[in-house]
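Next up: just one chain, as structure tokens, the form predicted alone.
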Amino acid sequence: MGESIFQLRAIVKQYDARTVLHLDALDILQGEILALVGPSGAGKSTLLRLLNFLEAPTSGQLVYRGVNTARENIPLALRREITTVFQRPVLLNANVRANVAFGLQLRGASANGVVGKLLTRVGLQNFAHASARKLSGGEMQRVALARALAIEPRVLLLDEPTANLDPYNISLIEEIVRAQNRERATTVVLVTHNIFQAKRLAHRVGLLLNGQLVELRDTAQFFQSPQDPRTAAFVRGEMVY
């Protein structure tokens, strides 16, 4: 791992009246796997969404590879770096070959060598001219991943990837996300409810409260020896609001 790839300076953002990020600093590491778990509504996805540049911060300063994003205009060259697959992927009413060679065709890339090999590293290679909508979940799911590795992402972002899979995807999502991030030093930011992904995954792990980042530590320090009272009752299994 190496220096900050993104640096967040009091965050803020809000919609109408209502705050539901509000983050003193937070620094992300270029090659890390960073956990964000936390209850339902705690601004877990909200990040993402600031970190993909979909919305902006209310106040505050969000820097990727030093452009602040909140005062500067985003290069389209950064923002490609940069992709999200969420909990519930929307795929194109087309095959699966398709579906993964679409952010290529965007750039006005050649798909041809990597849409093959990269269903091959999913595991759906007999799926090419399958019709993507008639897919099981897993196998949506390992499309849309598929598809947001073809662009060869520098940050990786995934929002709850495996939720509502089976063992068997829930293992092939999670060691294509590691080999991506052994191998190619990709930035994963990954958003959990499971403790225990976010401990197999993450080289580190924080806890988001409400809106505000409770606890930042490294995976191990951050189950075995928790500072914060919050922290220590999460990982328990007890109910934090």
Partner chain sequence: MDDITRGLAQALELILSGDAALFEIVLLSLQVTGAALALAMLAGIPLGAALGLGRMRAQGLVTIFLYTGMGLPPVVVGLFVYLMLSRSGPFGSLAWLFTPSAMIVAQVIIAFPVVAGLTMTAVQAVDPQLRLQARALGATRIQEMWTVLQEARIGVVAATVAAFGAIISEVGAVMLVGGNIEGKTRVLTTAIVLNTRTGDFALALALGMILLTLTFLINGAMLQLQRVRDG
Second form
Amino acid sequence: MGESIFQLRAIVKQYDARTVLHLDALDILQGEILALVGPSGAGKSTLLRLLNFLEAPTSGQLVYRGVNTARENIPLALRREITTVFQRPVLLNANVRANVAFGLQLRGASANGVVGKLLTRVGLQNFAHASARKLSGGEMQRVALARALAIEPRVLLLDEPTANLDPYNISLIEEIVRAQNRERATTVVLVTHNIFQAKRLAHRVGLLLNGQLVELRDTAQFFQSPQDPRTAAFVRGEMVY
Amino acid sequence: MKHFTFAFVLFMLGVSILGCAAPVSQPTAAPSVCTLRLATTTSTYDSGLLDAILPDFEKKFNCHVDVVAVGTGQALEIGSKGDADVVLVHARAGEDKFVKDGFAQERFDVMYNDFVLVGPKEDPAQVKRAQSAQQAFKLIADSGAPFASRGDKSGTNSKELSIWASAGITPTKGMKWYNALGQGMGETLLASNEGKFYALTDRGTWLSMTAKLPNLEIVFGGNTIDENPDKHLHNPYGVMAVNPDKFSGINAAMAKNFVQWILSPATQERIGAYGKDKFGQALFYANAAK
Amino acid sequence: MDDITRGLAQALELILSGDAALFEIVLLSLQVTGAALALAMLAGIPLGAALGLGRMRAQGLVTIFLYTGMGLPPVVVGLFVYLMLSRSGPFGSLAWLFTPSAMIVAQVIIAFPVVAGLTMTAVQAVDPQLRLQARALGATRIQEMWTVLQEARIGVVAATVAAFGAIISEVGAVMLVGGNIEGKTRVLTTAIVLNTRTGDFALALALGMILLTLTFLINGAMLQLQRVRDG
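For comparison with the form predicted alone, please write out the form predicted in complex with the partner chain.
Next comes the full complex, and the chain you just saw is listed first.
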């Protein structure tokens, strides 16, 4: 952990005339797990879409590994270092194996060996030939996670990955994410409603409110001695709007 | 997924290759092969006459004849657009107009067959006592017995209309007994057999389909072309070479050969003989000017 | 009844005897329809996909044109192609009239709106989130489109099957622009019309059964594609 992998400066994202995101400065550090918490509509998911280059900011500087992506076209190779696991897993109408191999297939890379190992990691080693559409919600999300990990991303973006899951699946997925970060130094940006999940996983936590970053600190400090009264309220479990 | 993609691409490739073979296999694509395009009426083709006589032409002139067999109106239309080299049809008025409009230089008599009036065996209009086609039609109209018309502007249809005109009758939609089918000869005869209609037909089609028409018989026109009491029922066929000055791409030399060949005594003899073995009587009478 | 049993018997006899003329007619039917279908797919699937993904300007207008095209009577298409390819028409110099090429042109015009229109519907039915997910996993624009198409494959195959059925059984247009010339432009449907016209019902029925069998087999093969998955 140390250097910034993302540097965001004066980032504004507007839909029509409505500003949904307005960040003065945000640095995401190489190898950290950064949790972004905040109520619905705070701009968390929008931020992840910007980080995955799925959308471009309306204005501002978005620098990824030294490349100012707002000004230049992002090279495909750079774009392919980042991926997202969404809240609702969208799987192909194919078997589990094909789904996990999908990202590799897009890169023209061989999936031999990789898929089997990943399925074991997410506890689905016996489901390789099962139809992905027939799995339970938790199983589907684990397939989506394995699919993301298959491409060995430098940055893994997680958009409420466990929002609709049972405790067993939640702990399974959290453990995989933690291991991925520890063993491969994968940078993780986790968007969550759940402040306890942020506490369990993250090195640093940021609170987003109405498109603005209220506070960003190390996890322990964020929960024990929040600076902003709104953070304090949020941590106490009072809903903040 | 990969296999699906593969199979899909393979399938598309397969049909494409198969498809590409189609234009290659058509002889017209090779300019070295001579083709003559003949636009004619269904009656000459469907009766089997052309199949019987054309091989001789193809052998003699080493030229393949593409036969486009359609209704008389359409055949003349094809000729007048320059899409055929020779036209062989039976619609005297249309043919004369074709020459007058400059689409052909001349029309020649080739042969004729004849029309007969068929109807239910019970003959409710008592047409069998008629002395002429005109009288027969009048009897049908007077009795109100149902009549089936081709109604498709074919040669047969225009002949039928001219007989009604000569009898002073104008068939209209309001006449309950008059049914304009808008169908080919075969379909019209089949419908007449089912509905017990009277109908005008060429003798060739009648002879080839008699077995399927148990309810019908000839009520006017005699059993052979010689026995037909009304010469107005003769149905002359004319041949015309399409004017090459009007369009590019007309095979004029071969068209000329075709006209000369079909008018030649040897071909005329074959036309006159056609049908005798199958029906026991000739279907066409050759009448080219000697 | 008699004609039906005789038709069945004759169909079997024709197939078993390996009748050369029949083989030629069947082959040409498949060649013309195959080529037309391939061309219609080549143009129709990308257009349908682009429309389905909402990447086209004048989307509504194009869609109306496609739906209208799907309802176009084949004879009208045939007449239009005839006038275009006639020696006195604008493309007369191609000398395509009364050749298989003209028949392919007519069938492409009939099949294209079916392929494009139904592909569009199939693509629209795919979860819109899938495109975002594919892009997030590093798909290029083309890969993204291809992924959506693959998800829509059941619908795309259905579009192809529908177009195939429409043109293999079509007679009005191919009769008009092909001319039903023996050994050159005679296909199964025009041969059926000819034999019906001449009262040879058994043979017409036999050809009809062969056409039906052929369509059945090809549809079966195409539908099999929907099931193919990798292991």
